[in-house]
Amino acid sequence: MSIRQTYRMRLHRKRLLIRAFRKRSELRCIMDRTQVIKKSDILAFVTLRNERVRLPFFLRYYREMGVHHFIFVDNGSDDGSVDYLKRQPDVSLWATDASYKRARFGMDWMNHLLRRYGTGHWCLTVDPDEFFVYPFCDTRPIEALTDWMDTYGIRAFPAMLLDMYPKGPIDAEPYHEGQNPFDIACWFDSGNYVISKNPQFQNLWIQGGPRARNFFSDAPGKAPSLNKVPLIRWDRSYAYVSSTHMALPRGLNMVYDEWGGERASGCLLHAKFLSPLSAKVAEELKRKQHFAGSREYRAYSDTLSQQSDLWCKWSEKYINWRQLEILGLMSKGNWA
């Protein structure tokens, strides 16, 4: 990379941090329990809107994994999410009614809170419908993973977003509070993925899966990206650029082996395609707060009105992380 390119990346990162600092004024603190955070604690950072029904399982899942404290930003929920989160002893909560879109789809708020509270900690930044799976997650807490990364000086851990879906119409079986979403949405695409390298940010760009084949079949290049770097040992100079798809400095995105070997990686099981998806799509189309004029949600609306079954004869039923490794969707690398 040339000196000029290096300078441009540093300037871009500085601008992102300045934006985040300015956007802090849009956040109001509802419940601040950050004083109980210990130096070694692993933290989760989450932005949400109207996800009350998902929260009990989401919190239980990550608590059992070993996350010590949760930092939430609520963006105008009116379904009881705020009241529920206020009662959780390991949650600190901020709220805002400001534009999600103008805050770079929430990342300005996240970058500010990550810088203020995440510096020096391993931070897992996820959505309420994303469930982190890593090698040996069925027998080892997340702290075992972060200890191993600390030992080898690894700063970031990648995860491919794996869209999960039910067999049959998406809204056929209602999802109930506290339920494991993968009791319903237990299927995924084992193949149908394309990978390219983003030369600007040095990250891998992954597309495919059911969203590419069902919602973007005519233009698969416009399908949502599936590559993410959700787990980072945060530093005050870091910033997410586009959701958790990529970060700066660029070294955080180089989570693959240039020479053909495999580095450790995980998956984010994506429980988006559950009832009541149709109502959620209608709400988000009305709000118009998502990327590219809510292109993704327009695709959902157009397709779901005609066919809402994502299952096909090549769909694979989820078993565990070892299955995902065998299929090449994640890897334990040299972590044994």
Contents of the next structure:
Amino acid sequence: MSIRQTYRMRLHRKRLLIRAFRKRSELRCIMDRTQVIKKSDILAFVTLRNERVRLPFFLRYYREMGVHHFIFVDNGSDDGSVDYLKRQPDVSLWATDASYKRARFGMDWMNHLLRRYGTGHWCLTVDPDEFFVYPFCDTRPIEALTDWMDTYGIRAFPAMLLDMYPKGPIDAEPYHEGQNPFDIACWFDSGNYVISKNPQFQNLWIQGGPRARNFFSDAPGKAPSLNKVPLIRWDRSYAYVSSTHMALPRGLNMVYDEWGGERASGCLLHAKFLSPLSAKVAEELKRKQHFAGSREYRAYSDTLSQQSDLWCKWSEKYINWRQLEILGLMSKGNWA
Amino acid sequence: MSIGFIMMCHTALHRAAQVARYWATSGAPVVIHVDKRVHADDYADLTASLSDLDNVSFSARFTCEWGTWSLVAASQAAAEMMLEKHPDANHVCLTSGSCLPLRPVEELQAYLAQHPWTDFIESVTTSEVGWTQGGLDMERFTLRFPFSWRKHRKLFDKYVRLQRTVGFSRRIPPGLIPHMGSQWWCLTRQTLTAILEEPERKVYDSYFRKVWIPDESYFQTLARLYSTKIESRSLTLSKFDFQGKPHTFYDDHLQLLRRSDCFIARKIWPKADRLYATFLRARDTAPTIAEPNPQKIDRLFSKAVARRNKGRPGLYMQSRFPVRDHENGKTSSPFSIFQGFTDLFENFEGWLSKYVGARVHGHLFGPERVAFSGGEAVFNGCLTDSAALRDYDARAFLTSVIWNSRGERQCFMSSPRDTQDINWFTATDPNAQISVISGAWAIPLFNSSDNFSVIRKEAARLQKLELAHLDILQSMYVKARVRIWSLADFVENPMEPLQTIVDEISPRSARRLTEAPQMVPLEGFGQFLQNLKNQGMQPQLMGDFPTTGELKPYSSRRGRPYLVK
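Show the other one: the form predicted together with its partner chain, since we just had the form predicted on its own.
Once more the chain from above appears, this time first in line as the rest of the complex follows.
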């Protein structure tokens, strides 16, 4: 890395932080319980819009994992999400009606709150449809992982986005409140991912899975990115660049081994392909608030109208993290 | 008689208190050293919580920094206190605050009673240890280390290098032979007294004060001077990984720890409630005298370290993305590529799958689509037959095919008509077996009914591609098993090369090929090549085809020439 490039990255990071600071005025505090956060607590940061039906399971999943406090930004929900979250004892809630897109898909809000409340904590930044899985997550709380990373001085933990889908039409089986989404959407693609290195931010760019296979088979380069670094021991100088795909400083993105070894990594099970998807796709197309002119949503609406089954005969049925480890989607590294 | 425990604590004091209470109530005296950096309130809480036990005492506090003399000084002070306050303690065991006794004190006492004059201390000469950090072993004893390794790594390294160039060397006090080992020991009263009351102690102490990581060498070296019998192993189960950090035990290691029959384990995650609850519970089973048996745990941790250092060969994923030539296995298992065979033989795939126990695909890198075996549209791991997806990253496609079908050998066809992006990758992969019939791509052109000028153009293009590929296959970097025949040579005697390839793919079947694959008719092929020449294109790769007349017809019964019948 030349000094010039390093300096440019530094400017980029500062710009993101200033931008986040400026965008703080868009956030309206609804419920501030941040004073109960203790020094060693693990925090979750979430942006949402109209996810009321998914919230009970989401909160239960992460509470059981050992997340101590949730910081939500509500982007104009009208389905009762706000009222529901206000009643939760471990949730602090901000709301905004400003543009999701112009807040860089919510990341400006997240960066501001992360800097303000996340500094010094292990912070998990996820969407309401992302469920974090790490090695030994069935027997060890997330604190075991973060303590282990602390002893090694590891600052960031990677978790690839793993798209989960049901067998048959996506809207066939309705999702009930409180239900485990992976009772319905329990299938995934195990081995059709492509990886390249992003020389600018030093992160790996991962694409593939059912979305590349079904919606982007003639334009694979436009398939969505699946690489994520959702768990970071936050510092006030850090900033997420694009969703949680990459962060600055670049060291946070270097979560992989380049000399043949394996570092520890996890997965984010992505419960996106779950009813009611068609309604959501229609709404998001109207709002036009998503990445790259919502091309992902356009591709969904084009393809889903004709053929809505993502399942194929080589789809794997999800069992547990050990299965993902054996398949080579995640790794224990040297954690035993 | 009893055994005394010294505990070195700096974090998770409530756990240390639990363990101290367990030992003390079993009749074993405990001396606790608490790091001076621990907050006074926490220290007060700890002393208060153990104040009801009269055989627990607290030694003078030192600020303990890793790798420095302070750790030795602290354990000396604690050991002196132990020897003075508890004259009945005839073994003294050094432990840490994150240690957990796996077996009752009575069992440890019985075990020590069987070895009354034995010191359990790992103590090896510097030439025999392989685990030292930073490559420093003997130099720990002969150089000076004024800079902290943790805080000022660069200065530390630079100063070491400077001393090496200058040729600086400290004098080791006469009589000392440097030994190293795990810092968790169990010494007899006699040995420990001798070390602490040594008339030369001042000399030794001032020497070790400047040795690097003296807690791994002070007692280990001095014990050699006085001990009558050293068992060079630690009674504390403590495993270090490749970065010199101790492995941690969690609740899910319960059965493993229980079956290991070790006496003490380090280090336990402070929030492993189940481990603490299980092992600190009073047990009513009769004491057993089993030898510690940590092999299973050793295996678990050495596997973890291998996973971190070597990884799984042929796997490319979010936390393993090796740079070129550091893959430690470019692909996960052996595979075979056949170039030109489908042009020369009819239904070669069908024939091959009869003779080898392997999955035989068509042209995986074909221009229109991926020809998976059996014409399937999707393959293991949800790889689809879309050529666009495949060509987006052909290398990832190939490694995924091989990785997704671990346990089954993959064979596939290729041709200069296919995507050529993987040629360097496969040529440098020791797992690849590449067989090429050069020039066979001309046969479909020979059979085609296209305009001859189109054919000539296409022939020139394909020849260029194949020449480039053969250049790669004949370069000095090749790691694959490469075999190249010209078309003429292969047509003349196809069975022998085929037998060699098949034997290599499934060596155990050792079956003679009984039936040759059906060759496409080649009458007039020589003339076709001549026509190409006449049109100004020089076919170079087919070997010598006579322009007129036929090639010698081959016989399928032609045996191996080296076999005497």
